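To begin, one chain is listed below as structure tokens, in the form predicted alone.
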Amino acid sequence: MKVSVKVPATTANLGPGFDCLGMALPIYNTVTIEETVLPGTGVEINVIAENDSADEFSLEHIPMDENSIIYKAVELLYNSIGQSPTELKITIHSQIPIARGLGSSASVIVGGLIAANELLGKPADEAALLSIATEVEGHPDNVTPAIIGGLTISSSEDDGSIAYRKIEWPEEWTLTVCIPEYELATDISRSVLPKEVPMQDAVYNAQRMGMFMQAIHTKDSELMKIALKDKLHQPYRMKLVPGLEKIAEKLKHEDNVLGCVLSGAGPSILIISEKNNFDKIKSIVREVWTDLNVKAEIITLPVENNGAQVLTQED
């Protein structure tokens, strides 16, 4: 039996929403996960670039055995269940950039989690595939809009489950996605972070929340351009990202630009605006980073409502 799966990439923290706000975009990986009928061969994992945005060298950073994410998440559905893995053959087709903070990890987990799911007779409702997911990622942030498609607001709770609700995004307002050739790595982007913040900052924050979800929901781009300021993260992830501040000053004097954030760990940004001034947002960009020798690829896309959908499955 085989199954493929396509789930979108995501955004996360927006902001102000640090490990609780994410968005789907309208990239995508596929993984597929088929039953072997060759007893002892264990699990096999291939990777497969759709395009330049997952080269070679990005490619060799990803486990393709028991070490891998994707593996571990369908271990652990099995094991829920009282079962063990035994011949799988795991393909992914990846259209996601990989280590730019766009959810790449989040997807192949996600990804993997439904179609093993559906392998098994769907013994996993979606409350446990979040909790699963999460257990493996770390956060619910990217993996929340990747089942569930549209801007989310998650957090992991005590017993393990995760709280979530759906927010509609104003159809008025884009995204410009900036995605610079270099990687950075999550782990590396958490380690700037401190271990604790001061007060004033945490209650920055909290206001910049409440105004995020009021601006949401009114359609208040004059609020969102005060919503979208963080000092949790952000403040201190800027050096990992040459250019980004000089990028997020330059829009400040944009009418129609709401504010410039990183998207996710970076080092890929994000950039939300009104109106059709998309080509003065990207030249912006291109100039600042053409000054520091920096290559992007630099997209607008809508958001997407979609999570992850079953293509294909096949006895």
Given for the second form:
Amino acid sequence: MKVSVKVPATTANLGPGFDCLGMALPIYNTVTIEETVLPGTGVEINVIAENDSADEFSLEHIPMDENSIIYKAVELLYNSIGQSPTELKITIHSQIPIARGLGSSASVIVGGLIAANELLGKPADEAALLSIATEVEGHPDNVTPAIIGGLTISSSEDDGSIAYRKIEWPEEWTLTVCIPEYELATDISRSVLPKEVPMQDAVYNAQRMGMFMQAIHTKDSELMKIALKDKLHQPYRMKLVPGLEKIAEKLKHEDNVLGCVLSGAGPSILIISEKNNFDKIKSIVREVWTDLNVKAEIITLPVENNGAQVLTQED
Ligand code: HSE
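So that was the form predicted alone. Now I'd like the form predicted in complex with ligand HSE, please.
Below is the entire complex, every chain and molecule, led by the chain shown above.
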């Protein structure tokens, strides 16, 4: 039997929502898991890069053995029903650039879990898959929208479960994703964060998370401009993303721009704006990064409202 699952890229944090807000984007990885017939062949993982920007990095850096995150996720699912994965061939067709803050690891974890769950006859429901995916990924903000699509809020509960909801994103607001050519591994980007933060910084983010939810609910652009700020992770990561501070400063003077934030752990930058003036936004980012010799892909995208989808299932 063979199952393929298409999983969207995701952007996490969205300013104030460190480790809790995430949103699906229309760029995809496809994970295929096939039960192989030959006993003793073990688990084989192959990665096929499908675009230039992902190319070298995908092939070099997704570990292709049983220690990879996808294997860990699949193994946890099998273990949850008292089994172990044996003869499996896993193939990842990768379009999501790796180590750019666009949820590439979340997409392979989710794709692997959903495909394996289909192979096993669906023993796990959505919440159980999300809980395993979060255990492997370490935080729920990318895996939740990768599974259910759209804009999501999630929290890790004391019993290991994940509370999560989808939130409707105002159609009037668009996303410009600026993807630099260089990579930044999430563990490096998390290593610069402090273990503790000042109380006033925690309060600052709590205030803005509240504002974020109300701004979305009422489509209030002025409130969104207040909400799209952060003191829990971005200030510490600025030094890892040359140009971010300058780009954000320049974009403050553009009326239609609601905010400029780090996408996940970076180095991609997410700009949220009303639907016009994209060329101006792109030229501001290009100008700053060109001065710093940073090549980048800058794309305007809608939100992907669908989460992971099972594409094919063959016996
Ligand atoms: N919330 C995570 C972070 C997303 O900012 O580190 C990256 O996986």
